[in-house]
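The chain below stands alone and is given as structure tokens, in the form predicted on its own.
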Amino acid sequence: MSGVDEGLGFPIHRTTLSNGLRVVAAPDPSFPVVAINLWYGVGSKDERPGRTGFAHLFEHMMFQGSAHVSKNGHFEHVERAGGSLNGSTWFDRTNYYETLPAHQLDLGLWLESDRMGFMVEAMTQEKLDNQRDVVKNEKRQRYDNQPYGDWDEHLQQLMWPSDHPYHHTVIGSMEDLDAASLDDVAAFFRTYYVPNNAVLTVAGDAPPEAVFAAAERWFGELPRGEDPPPVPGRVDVGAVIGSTRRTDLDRDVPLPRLVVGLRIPPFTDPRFEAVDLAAQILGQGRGSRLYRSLVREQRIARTASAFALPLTAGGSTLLVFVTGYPETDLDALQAALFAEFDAMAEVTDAEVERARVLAAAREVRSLESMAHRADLLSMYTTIFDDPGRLNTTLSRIDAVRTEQVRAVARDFLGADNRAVVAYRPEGGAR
């Protein structure tokens, strides 16, 4: 067991069980609650051709009961105890989390350990068919029938080659979801849902010794699995896209919109902090460059925003969204947007200082949430094997200098690295 409390000062302790499960404890007696967070190192990037959407489908299956927990029993147990819970799937990981009264720590750990160890025994064809339909309906509602809902499908195809793990969306395709069999689900579980591919974090009103004892009690007898296979496909595809690419879509949308993706260094790259500040300066808040120029001064856009995704498989994505007015010409809007990209090479010291302050404030505010703190600790342990990075967040932000942000602009905001999805309202804007 080790303890880390430098920097921001959060006490952080960690241990590793004999089966490889990494356990992080972040005691905080401020409130009598515990936030339990379990990250599995599997996401849509791990899906094989013909099996897209599988990681997300599997997340749904994890709430369908396990050997000693009935279907929907996970929800019933947690909510009866006064807690809340959910899960989510992303490109690089899948996570499950509960917030419970502190004296219910064992309940939360028992539920998580039962589905880590004994989920296959409870799987049935009926549950798979039911959850497949739920996921397909989610795809229809959030992607296929939602205005602008298919932007990520088109943008990912422009940004990443067909054999890159980020070429396809997290939700996957209807055809691949239809092809999923019960054997596929079992194989996926045995490959990725093993203790040595997971991180368990407990933040809140529980001493680390109690957390580690409870983790050993509920997870210690689960067998270690085989090491998960490497990420499929080609990860090393170059630092930039190579050109400006654009897809024009005539859709049932209310206003013209540009969605722009730029390839950036992965979250694990030391330059990512500078990328994050560049996104802050470019498009976060009403003091950002895009809002000031496109919305307030030129009055050719209603909204403008930018942010960087923390992805890890060989590169990541800087996303920019700009929505115009009914009369906005998309080509003119794109030209004005790209002019702001080019101007970022001359970002000023004052802008970088402001971005540092805003980023630090954002991080501090987010850490007030026990659940978010637990999620970040799981993330830093999964990706860096270093939960202590939580405490050094502000020092990493403070270390970014103006020249580093300018270098980001020169290297990654240029015409050789822009993917554009342009939405034009069918029949004109309404």
Second form
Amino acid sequence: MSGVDEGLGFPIHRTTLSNGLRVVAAPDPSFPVVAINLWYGVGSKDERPGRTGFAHLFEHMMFQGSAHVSKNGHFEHVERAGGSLNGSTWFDRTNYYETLPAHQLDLGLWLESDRMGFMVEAMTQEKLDNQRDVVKNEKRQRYDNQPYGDWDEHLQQLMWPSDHPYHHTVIGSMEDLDAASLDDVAAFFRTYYVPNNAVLTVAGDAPPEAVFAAAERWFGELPRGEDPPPVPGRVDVGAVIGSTRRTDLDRDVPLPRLVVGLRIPPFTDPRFEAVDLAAQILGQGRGSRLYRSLVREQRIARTASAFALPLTAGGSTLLVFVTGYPETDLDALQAALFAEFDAMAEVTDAEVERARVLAAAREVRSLESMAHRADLLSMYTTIFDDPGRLNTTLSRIDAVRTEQVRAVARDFLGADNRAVVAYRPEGGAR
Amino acid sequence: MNGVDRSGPPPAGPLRPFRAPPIERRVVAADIPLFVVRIPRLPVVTAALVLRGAGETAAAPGEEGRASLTADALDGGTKRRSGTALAEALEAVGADASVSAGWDSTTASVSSPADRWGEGLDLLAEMVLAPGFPADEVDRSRDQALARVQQRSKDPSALAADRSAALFYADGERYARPLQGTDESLRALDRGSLASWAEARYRPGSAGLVVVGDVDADEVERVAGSILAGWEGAAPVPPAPLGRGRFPDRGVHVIHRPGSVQSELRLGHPGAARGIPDHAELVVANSILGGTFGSRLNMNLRETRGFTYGVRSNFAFRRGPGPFTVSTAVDTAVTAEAVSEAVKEVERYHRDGPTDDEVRSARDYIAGVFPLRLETTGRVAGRVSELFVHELPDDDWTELRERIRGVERAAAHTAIRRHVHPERLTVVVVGDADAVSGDLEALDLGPVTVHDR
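With the form predicted on its own in hand, show me what the form predicted in complex with its partner chain looks like.
Every component of the complex follows; first up is the chain already shown.
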């Protein structure tokens, strides 16, 4: 048997503090670092109309200091200790993480607990205005000034009804950001940044009893908050989009490109692993169907890729990116792509077997990074209330059968479930 | 309240020892140096075949991109299997292989499950030692490369990187031309030029093999020796580029991109080679200027002024002097002000040097993240490959952390004065020339030249 088939067997321990903070410890003394990771159960899906982009702006504010930590003190302390750190905002969650030399565990927990407990008192209008400018530049750099930078905005509008939480982007609208006030910052903090809406994971060279004691020391006194409100808007949607839809964009882009979104079951659905493997067979790597057909044989695409996002609010998204050559006709490219979607219903045993081996090997490789391991543990705890799910990943991959992949291909790759954003180079070939 | 003292950072616990895992050196097949690093944390192995005679600097003028395109085309198949059959064979053992050419080498690497690493290496060796270069696959690779060139021309950040290199370096300098070639140079390459490149350059004489992960050096020696047996010949390592600069004085160059909502900025000049004796000092010194979030440049342009999402300064360490570059993207309206602030930061730093506190902080940061950067087998393989490519002594692996710890303020300042030249900064702005040129003229940073995209 392959070493990766024997299960992972990472030691994983968990506890819950009296204020509701869930704490996960994954000791691994093989390397003298600790990866600290906090998931807050709040993302762009929780934003109200008129306040899109706020979860992400708030993430920036979390680095602007707290009662005992100066503006940018978080970065200074961690960098000085020889650590790396960041945070990110996504649809369903916001995460904060630092990897530190193992002897600096308390430093990381001091910093994280100070902003979980005492962030609002350090906020000022000046800090908010400054970070609003930084976020606007982030949007310009990553979206507005980038070829194809607006695909997600258009795709999300096609895929989800206007009252669904995935209808708007994580970066949000700049007008909404302009409207954000210090009161919004304080209210958001009180509503979502409470211990009972967070998971703290420490992976690495620290024994679980030390992790739990340190977690109690730094976080134990923070008061439990109200339970966060339900996700605004309508989460329940149909299993599929209902039709094939397309938005055409004439843009200053170098090459024609199709971005296709298919609605798939949420990450929590038992079919998700089969969807994940279907995405891999369709569009991950040089052995995938899209590479073989569109890139290698037909040569109408320069690149092609597909992957499933692990989202939870009533459904998720399988994303497909296909970039043509200057002379590629977008309609022909779409027809060729859709033919590959249709053909997925006949996926073979050999393909599924290869996909399982490769998926398992990639999963193990990804766990070399302690920070990634910690992030996965926070994710499994937040979404499934089960950090031990990390250890069963390989067996879940291994359990997927060809018939299941065919079934999800039939159910979710069809003509009733395709949203397309098509980029046509301005003044270029059609 | 349990009364924990939050008023300042808590004391650190006892420092855990960290030593870079030892490199076991062997020699296999045709005198190929083998470097094995045993890391048994997870059942994963990364193997990298490093070809020092096959970097882009070995390609003749006009053939820019020959090394990269040949490396790309290796996925098109071997003498024994088609491209698709090769991809499937790799997948079947759970291996991910990639081949890429840099300035100083071509590196073919494969990551596999530990119990199948030999099969992974065998397939990788088949790609490199027995490439097939089927004509239609070569055409596809070239079409892909040409499309990538086109894409770079529309991507403001890539455009800024390419145009600043062309402006930093003198005509005829290889570093002035894009690593992966131009539309013109790629069109001049055909199946024959790729096959002859591989024939001449993929030779063991200047090659090394790095294997990292849950493996035993004796076993690696035996397996790799058998896989590489019969591979013969030598490819000379080209001399390091001189990297001469284009301009002796300051100047501002605007690459006109009408309607840009942001300006991509690059300020710099030819920098320093990896092999300089004061490498550690320069790394510490640059970290303070623009190497971390808390650096002088980022604090000023991002956190104080909100001009940008982020700004960095960087030395691209190659066998020759790669560029020293300050890079950022800023709101169009504040372009000139951002350039002015960036130049002032560089000048001030060059004149006054860092403070003791900054040096201490930078040392601690770099020495601290050192183990973090050796966390994966892929990263360790990359670091060991760097030793081989730059012919660095083993103590660059074992002692670098200590050397960083020993950098003092005066030495860091000396390194900046030696390798950064504020009076020679070339400023490149990719943005809307109509909106930014006037303000840039008023800065007194030398003549402003507007170029078409």
